[in-house]
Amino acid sequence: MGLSSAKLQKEQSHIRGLLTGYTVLVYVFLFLPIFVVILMSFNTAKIGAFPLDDFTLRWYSELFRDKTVWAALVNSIIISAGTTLLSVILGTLGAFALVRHQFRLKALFTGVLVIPLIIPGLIIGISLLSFYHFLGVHPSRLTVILGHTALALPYTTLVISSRLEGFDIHLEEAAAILGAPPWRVFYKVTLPVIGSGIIAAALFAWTISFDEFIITFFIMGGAKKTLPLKIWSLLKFGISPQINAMSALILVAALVLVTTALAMLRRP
């Protein structure tokens, strides 16, 4: 009996061994890219290769002089802004819906909510410019947020409602009862509450709109473009180390943004 546990535990450390093994190249097949691309930013070279040349700060110098690269980053952030304002207040009153009442139709409202997530985003695109030209609207910022508030309606809407789900209900009521108005109630009881849910929402709206190409690309119209597809345009002529020093600014922003998202919704 004594040998068979001692060979059971031995077989079961071995095959953690290999799960944890196996797990590391995972995380090295997917994030070894990543710094290579900020490790090339660095390189004096304009062709990145091993080894380095030496280490440059010229051309996140030669970046911030660019104002072209500022013009697409104010776009950028413009619609940011627009798509996580409306996502989020579009979400919390899904949210509500969701959490909060009984309706008819309900699946189908949820069924149509996520579809946003399965759809591939190329089809999504094609499907807002088609319906832009339907209705005769000529592509600009506003069609940019709508098309990508679309994307980031789904998190939103889902982030807030698992903050609604355990909010005690019990709360609004004793201060309904102590003669507080609604609006009051939600302002002073309700929205502390889900108030981290409401801003990892945010963060995961406004991620996801930066960081979106294909959905822009179709839609965005004119001689204005945002960062991703000012990177796309550099493209043409090579990955330049301008492209490399860009490339990381952007990661090490989304990767902040995400993880304050993630770190939001862990809040009690």
The other form holds:
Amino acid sequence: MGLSSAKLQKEQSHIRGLLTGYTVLVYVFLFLPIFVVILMSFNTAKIGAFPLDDFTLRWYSELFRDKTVWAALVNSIIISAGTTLLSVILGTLGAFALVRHQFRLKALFTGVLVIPLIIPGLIIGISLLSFYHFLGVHPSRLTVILGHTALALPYTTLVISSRLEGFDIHLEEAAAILGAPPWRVFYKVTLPVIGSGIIAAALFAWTISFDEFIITFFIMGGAKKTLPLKIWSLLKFGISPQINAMSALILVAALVLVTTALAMLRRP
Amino acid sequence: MTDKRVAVELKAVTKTFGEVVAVDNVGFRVSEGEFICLVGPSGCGKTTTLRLIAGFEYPTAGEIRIHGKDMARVAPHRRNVAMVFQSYALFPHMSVFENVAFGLRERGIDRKAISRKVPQYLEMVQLGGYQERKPGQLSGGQQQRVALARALVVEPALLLMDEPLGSLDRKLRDEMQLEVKTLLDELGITTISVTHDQDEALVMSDRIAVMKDGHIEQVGPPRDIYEYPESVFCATFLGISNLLTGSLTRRDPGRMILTTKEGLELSCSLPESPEGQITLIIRPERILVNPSHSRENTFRGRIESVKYLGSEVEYYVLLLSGTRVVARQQISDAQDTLCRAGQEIDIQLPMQSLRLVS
Ligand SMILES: Nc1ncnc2c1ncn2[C@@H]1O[C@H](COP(=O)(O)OP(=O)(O)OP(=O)(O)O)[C@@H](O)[C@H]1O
Ligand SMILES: [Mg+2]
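Please move on to the form predicted in complex with its partner chain, as the form predicted alone is already shown.
Let us now look at the entire complex, which starts with that chain.
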């Protein structure tokens, strides 16, 4: 008994070692390229290659001096803000409908909602392009916002509904019976309690929109580039240190936002 | 009671959820300042009745009046009713102070009055130092007391409580029962309370309404319900009762004889002499054990088991006729000798303690 349990323990520690090694490999595979991009963005050499030369912030300062980059950034921010606002409002309304009400075809509605998650972006891009063409609508920030909202809406709706599922409906009743009219109940009780879920949904929506490339590429095409489109157009001249710098910045912003969103979701 | 104003009146209220009839033709009145308890087994419609009065549900049929006013078109926030929920329903994002202040703020009470009243009511429920805590940092019992303070502080016209003391331990519950009752009497707040706990119902209520399957079996003061239950259900729901079922074999006025299925012959004196099967009940504490003068209705039996309850003892007795009864005896002195299982004893079922139920 004693012997065999010692053996078992040894075997288990082997398995543990293997698992640890495997996990490390996966993370290296995932994050090494990203790490390299960040590293290169601080490298003096114009061509990204090892060994590294000297440390520099030159590419960043060049980036900030480039007016077209700033224009793309402003453009991205406007589009992300619009997408976030729209998809959070629609997502909140949808979540209330899904969680609080029974209606026919509810299962269908829920199913349809997640379809954008599995349709390739290319297909959505092409569909939207031909749809707008059919309507005779010219590509603009608004059409991009609508396209991004279609993409972000499943996330916002699902995140907010899961928060709403856990919401004790008695809280609203308690507030009502204490004298609060419906809008006060929503403002003073429902919103604060599900608020962290809504903020998380907003951060997700922002990140999705800010990083989106394919759909934007199809609909926007023309002059008003978003940051990812700007990167794409710079890429025609090969990978430059400016691109690395821009990628690093976008990456850090996305990381911060998503981490904040996850922290929000973990709040009670 | 008749001279008091009616605070709440339910007239033939019915509520169905699809196939389920949760509340079935319920009608009762509550006078101003009265404390009425709804008791009954799980799922009998107690919570639903409260929710109808609060306005969270609308009756399928019937009418609810508060201070004479029909509530059919009145939203919960306009009813001036307060409620203590079975699940407390404290606002998790607010401190204890803010929870209690909520109703006052919604009523537009000024800040000064709020900062005076909130601590006063928290003091009342013995939570003086807890103002800044969040509900998540309180025990179940403490949360329940915050919920109570939050409801009381608005001095509502009507207070609804759904198992308000359900999660408190025995000792705290006993204390709180009297405290809450005194407090409500002082404030003169009309109260409808729901409880599983029969002691709580007996201690706190002016009247008790016993519910079963959505309807009301009997309404009356605790003592009436306990002493004169109208049905087997009421007799067994509040306290223990011995049931003796049989038919009358002699029906002289003033002296009748009930012969049970097992052949036990009981003298009794009933206000009426119904035909067919009838049931008499007797409370365990009314049964005399080894009476000094054995008179009518004294039977020999063997103790099957003994249940020691501290201040009392219960004997489970099998009579020679085959009838089983429970007798309860006060233990008044440490030297009292208790009977043991297996022992033969005489027990007497006094005639005046036998009650006819339907
Ligand atoms: N919203 C609802 N939808 C469907 N059925 C319901 C609903 N609310 C209550 N019921 C049903 O109505 C009946 C009465 O429920 P209620 O909650 O009033 O019981 P209760 O007496 O409060 O029970 P407990 O002592 O367990 O709290 C139950 O059969 C319950 O299943
Ligand atoms: Mg209940």
